[in-house]
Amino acid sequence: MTEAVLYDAAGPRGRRRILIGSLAGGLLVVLVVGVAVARLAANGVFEAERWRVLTQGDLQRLLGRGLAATLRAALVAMVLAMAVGGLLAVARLSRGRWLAMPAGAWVELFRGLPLLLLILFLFLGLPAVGVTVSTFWALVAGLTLYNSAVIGEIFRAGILSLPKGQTEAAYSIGLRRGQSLRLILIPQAVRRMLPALISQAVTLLKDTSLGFVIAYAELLRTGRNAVEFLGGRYSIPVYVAIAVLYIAVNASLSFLARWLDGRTRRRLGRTVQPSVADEAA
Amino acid sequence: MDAVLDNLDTFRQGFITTLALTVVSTVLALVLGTLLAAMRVSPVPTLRAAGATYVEVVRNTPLTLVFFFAVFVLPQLDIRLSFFVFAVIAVTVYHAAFFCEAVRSGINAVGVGQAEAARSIGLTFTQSMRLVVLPQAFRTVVPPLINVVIALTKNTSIAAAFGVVELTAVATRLANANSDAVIAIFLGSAVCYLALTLPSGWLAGRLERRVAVAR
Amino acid sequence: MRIGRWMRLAGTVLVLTLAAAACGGDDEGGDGGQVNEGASFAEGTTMARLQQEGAVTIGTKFDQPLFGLKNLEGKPEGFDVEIGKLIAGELGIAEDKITWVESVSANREPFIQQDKVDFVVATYTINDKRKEVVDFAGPYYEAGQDIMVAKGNPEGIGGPDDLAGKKVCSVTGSTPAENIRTNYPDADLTEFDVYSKCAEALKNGQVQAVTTDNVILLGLISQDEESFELVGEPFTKEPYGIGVKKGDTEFRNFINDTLQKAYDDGRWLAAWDATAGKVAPEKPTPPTIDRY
């Protein structure tokens, strides 16, 4: 349903009302922001000396290293989660119960456990059974387990959303089930689900910050330690800088998602709904 | 396991705090999220822009940072509240963006004919939203909404770092005091979280099937 | 063929990913300190092994001002770090061969048990519960819990008994927080993950006091002398120990001997003066080593 169906195009009076409403609303926002800024300024939040800390080369390099560590963990986990997720989707769609059942259980279990605890278990539990695991790989493994469950469901939804004719056409030219999945269905499902996958990548990237619990030095933890070093009065500038970095990286990913969405829509002529609700974790 | 059994009462208190934080924040975030979704599909361009900006900024910020700004920047505005209330604000503000997107996708999924019919009998935008579109949208989005609720439940654990003694704070504290039983203690808290999230997930699955039949 | 392109793309991504994973890791290092080149140890001991390897891994805090705090270059500094370097030096290991690992409550004991660190120096209070899992050398310092309030002490807090009904801040699960919880249950305890947040909350008036070991409070005050002050006398004893693997008595004895040597020749005091001594008003006396 397009949004325009919800209301008539405004007439002259309606347009005037909207304009007045917008101006009044805008004024209210400006007023609230103004009061907030004035209060913050009165409390010394905007003192130049506090913000100058961000110009320090050392701090910039430190945050840069933190960002690199965040991106590294996110990238590796995303690739692995895609691979495992793909296998899970195929397994859940297979006709053999002995494949579909364990895959279903995998999804339910890893989707329901808090990621923080999952990371902790891998980090503390694996060595107990004789597998040594570094901080990096414990974090990546935790992110992979959780996101493979979510991504597997995205793939499955994508494959199920394809018209039945695709499978039938594949069978009719003599492809076996595995071949039709690999050659016909999965490539289409991936393209169709790209926006949802990229949204999940945003979530995954933010979730790397849970590495703090096992002391993985990603962006947020690095920044937090820098605040301990610099002193609490610099916490607001440092955290604002970190927020800007996260928003910049994630917004460019979201932008990519929208652009791909638009492209797919033009090419395929139909809407692809990213499953936004899955992103919150 | 003794470390868990000896501290069942502490666990219970943490569990109750997590539950309270989850329930209060879910209700508030759902209201705020629905409001934002309505803004994003409204005829007023400023409202649409405001809603979109909110979602874009909040969704791309890690929850820990949202917490930080709630707990340490709001007091700079001379807003003084308890840490529990700050936690509710942070969790609400963050998840409202996700509720908004879930509801909006639900609104987009309501049949075109429904809105057209509502308008053709003379309902205004507010009326058609309230009486026709939203009730149907909510039915479609119940499963994704529950997914957000599950995520919210798990995300309340961030409050542990910001002065709220909930499940994760309890687990951290007990783990520190009982170095011999770290795994058992975290296992205990995992069970508590699963007790909250698994029934929700099960409910989501059932509703999903029911909605599928209804269509 | 289309699938070929997809596979090639996937392959490229995989290779890049593995490359990204491989080239991680922070480089720690220093500029060399006092290194005991001629040390010799009995076969089969931890000391001999470390000397042979020429490298050591030490667990410490990365977020504890004055004791173990990562500076902006990414190197940890503080009293704990100096003690760590001192012990490494006695093993014939230079500063740049030390790998520092961040010690948090989730990894402290597991890392010792799994040999991921050779020892832990991390404002680690010796207590009986912990002794069941790890062994402690030292103590190398004895702190005491104290209270920090806003400048001018508007609430008139003179000691822990005055905390009843007041909001008191400390770090989740820390020994001082547990002490308040058990011995001063009337105090309204608020817990954060780091002390700087407690300091901010005190400054914002969200809590009325911050409590932890006196030296840590001194570190916070040194960062903002106009806002905070210390009240009263320390009301507990917190002996900081060095955690080693349970049962490695030879290594524990070696560390104890090293500490004693450092007490006697002034290196211990020099380490103090260079770090926590900058803000502590009086010089500490080395605590008696507990050779249990």
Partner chain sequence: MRIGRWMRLAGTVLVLTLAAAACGGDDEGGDGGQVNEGASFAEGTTMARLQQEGAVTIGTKFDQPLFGLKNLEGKPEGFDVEIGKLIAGELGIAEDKITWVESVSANREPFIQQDKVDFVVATYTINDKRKEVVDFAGPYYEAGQDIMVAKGNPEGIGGPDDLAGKKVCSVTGSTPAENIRTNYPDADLTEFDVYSKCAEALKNGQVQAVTTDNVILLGLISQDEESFELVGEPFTKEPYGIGVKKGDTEFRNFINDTLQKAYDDGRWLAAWDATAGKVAPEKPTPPTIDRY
Second form
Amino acid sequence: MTEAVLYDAAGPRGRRRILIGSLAGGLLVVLVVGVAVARLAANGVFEAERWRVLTQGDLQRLLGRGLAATLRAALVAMVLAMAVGGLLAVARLSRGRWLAMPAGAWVELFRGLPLLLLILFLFLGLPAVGVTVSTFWALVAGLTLYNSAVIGEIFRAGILSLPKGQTEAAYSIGLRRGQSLRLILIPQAVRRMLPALISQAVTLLKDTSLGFVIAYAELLRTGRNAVEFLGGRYSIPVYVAIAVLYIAVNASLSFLARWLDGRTRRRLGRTVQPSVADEAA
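Previous: the form predicted together with its partner chain; requested now: the form predicted alone:
If you are looking for partners or other molecules, they are not here, because only the chain is given.
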């Protein structure tokens, strides 16, 4: 059977044009970066005295407290979003419309609202009706509402991606729908959903920076406070340090995902692949 051809292979002239275009684009990027570095150097950004501020114990402790606050909010929100998202996925897959329709409305509502609007509504709107919410819980609740809708769809897509034969096999041995989901489908779907879940966790972690607008003392807010105290000339070193911390945490999440995936493969073997009959169905 011949494979579908999406595009024609480039000939000698086409490959030469691609090479020239790649070289020209690369040179342009190098030129722009070089000009930016030269301008920063002319303004004294790379002076050792400016970067030595990162070795101060007070600044390190301040950024450490901000990082801890960021991780605490992200962890609580991710656990709650996973729990709610799992319930939403099960409800949307239910045959009962009284469960599927409210779950679908939840997903469409909170997935369609900007996260910043949710956080501001929880922090500023709830006190207007007599409900006081701290900055921590306003941020966590907003992250939970938004990410539960996204994670619910990730769960649902992962379950629906499994071969139909898995469900039929579960029914054939006498399992009910809830048992087949819990014992057969979800354990297999988790492996397929893991990359998407880790990607969403990284997004959630970065979205904690929106706590800045409600004065929650997360990493970006504490960095801003440090810049206001030290002076604007130290802004680039401080923000570079914040960026490095974000990258380090997100890289650690990606490494954890790869480690978990490898351990699961060694313990459970390869994911069940759909048969020809399943694909034809």
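Residue numbers count along the first chain shown, from 1. A quick note: this is a predicted structure, and the numbers were derived from the prediction, not measured. Definition used throughout: the rigid core is the maximal C-alpha set that superposes within 1.5 Å between two forms.
K.L.:
Once you overlay the rigid core, does the Cα of residue 131 travel 2 Å or further between these two forms?
P.N.:
It does shift by 2 Å or more.
K.L.:
Core superposed first: is there a CA shift of 2 Å or greater at residue 229 between these two forms?
P.N.:
The answer is no; the displacement is under 2 Å.
K.L.:
Core-aligned, is the CA shift for residue 256 between these two forms 2 angstroms or more?
P.N.:
Moves: yes, 2 Å or greater.
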